[in-house]
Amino acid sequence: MGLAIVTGGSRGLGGALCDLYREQGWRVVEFSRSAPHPFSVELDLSDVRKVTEVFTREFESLAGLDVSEVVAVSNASLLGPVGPVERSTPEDIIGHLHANVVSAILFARAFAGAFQDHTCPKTFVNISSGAASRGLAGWSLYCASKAALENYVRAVALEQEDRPHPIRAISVNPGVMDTVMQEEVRTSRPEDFPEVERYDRLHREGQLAAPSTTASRVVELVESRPRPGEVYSAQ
């Protein structure tokens, strides 16, 4: 039995990944605030104390399963606050970094702690963004969080090289998709996000990929046993 563990799987790419893995007969566990699925665990990823408690409990249970392969997908992410940095409150900044960076690192830590000694194939997938490799006015926090996690994954991949049963850690840039986050992008004011017109145009021209299409590419990439530490495109 394969096991897929996904954060932010209530909708969008995360939801499509959950659907695809279930269709393939895998057991799926999903963490999100709305927790809409029978296999969901309710969790606000901006609440670091609660995240630590829930991940510890859930991964201790999952570690006892007899599995043929394990894939952990760190997909949950916040876009905002959007706009010039001086407009963000300290609470907004802390909440963003807790949800996008700290919780993702705690997720990776829990995964490694639970499955490091399992002999089956193990893959940690960080869902990244093109924003990790370039600055975008109005998206300073989002750019910072995505860049931080890509380099975190590179370091984890190096740590795993000498392990008897290494975890393959990779990042995937999913490209632009037709998701709720994209709707949020298109509602931005130009003074907050100067590139909003570009995303409006992509939507008008039908250039946003369906989450199900991108999910299939992510699963195929994992199945290909990619080189650890790299950033791959799902476009």
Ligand SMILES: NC(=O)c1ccc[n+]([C@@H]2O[C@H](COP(=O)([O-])OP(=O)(O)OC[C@H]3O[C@@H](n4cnc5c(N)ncnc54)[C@H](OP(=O)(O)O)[C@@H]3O)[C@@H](O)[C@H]2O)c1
The other form holds:
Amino acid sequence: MGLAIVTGGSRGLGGALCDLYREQGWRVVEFSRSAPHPFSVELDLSDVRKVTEVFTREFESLAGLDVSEVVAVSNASLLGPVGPVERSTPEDIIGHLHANVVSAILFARAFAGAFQDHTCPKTFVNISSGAASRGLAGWSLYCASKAALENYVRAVALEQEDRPHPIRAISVNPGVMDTVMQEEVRTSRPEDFPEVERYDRLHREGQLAAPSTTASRVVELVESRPRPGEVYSAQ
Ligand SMILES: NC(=O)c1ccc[n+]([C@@H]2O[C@H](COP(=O)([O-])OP(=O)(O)OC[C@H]3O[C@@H](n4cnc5c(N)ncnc54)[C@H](OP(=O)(O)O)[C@@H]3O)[C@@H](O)[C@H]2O)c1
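Moving on from the form predicted on its own, kindly provide the form predicted in complex with the ligand as a structure.
In what comes next, the whole complex appears, and the chain from above leads the way.
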């Protein structure tokens, strides 16, 4: 039995990944605030104290399963606060970095802690964005958090090289998808996000991918045993 552990599996790309792995007969666990599925664990990733407690408990129990392959997808992400830096509050900044960076790193740590010695194929997937390598006005925190995680994955991939049973750590840029996050992008005010018109046009022209299509590409990529540390496109 395969095991997929996904953050932000309540909807969007994470939801589609959960659906796909379940269709393939995998056991699936997802972490989100709304936790709508029987396989959901309710968790707010901006509450790092709770995150540490819940990941410790859940990963301890998952590590005892007899699995043939395990995939951990760090997918949950906040876009906002959107707008110029001087307008975001310290609380918004801390909440964003806790959810997008600190909790993603705690997730990777819990995964490695639980599964490092397992001999089956193991993959850690960081769902990234084009914003990791390009600055976008109004998205400074999102750009910073995506860039941080891509380089974290490169470092982890190097650490894993000489492990007897390495975890394959990769990043994937999913490209633009028709999700709640894109709705949030489109409803931004131009003074907060000057590129809003471009994203509105992509939506009008039907250029946003269905999350299920992108999820299939991510699953295929994992199956292809990609080179650790790389950033792949799922577009
Ligand atoms: N959509 C795009 O065009 C696009 C483009 C490039 C990259 N991406 C990346 O793709 C990934 C998936 O995005 P998406 O478009 O599918 O987003 P989405 O539809 O907004 O879904 C985000 C998921 O993250 C969860 N989440 C958000 N904040 C959370 C928190 N504080 N604690 C726990 N869970 C939280 C949400 O669940 P709850 O609300 O239930 O907590 C939801 O399941 C993200 O990493 C995003 O940056 C998306």
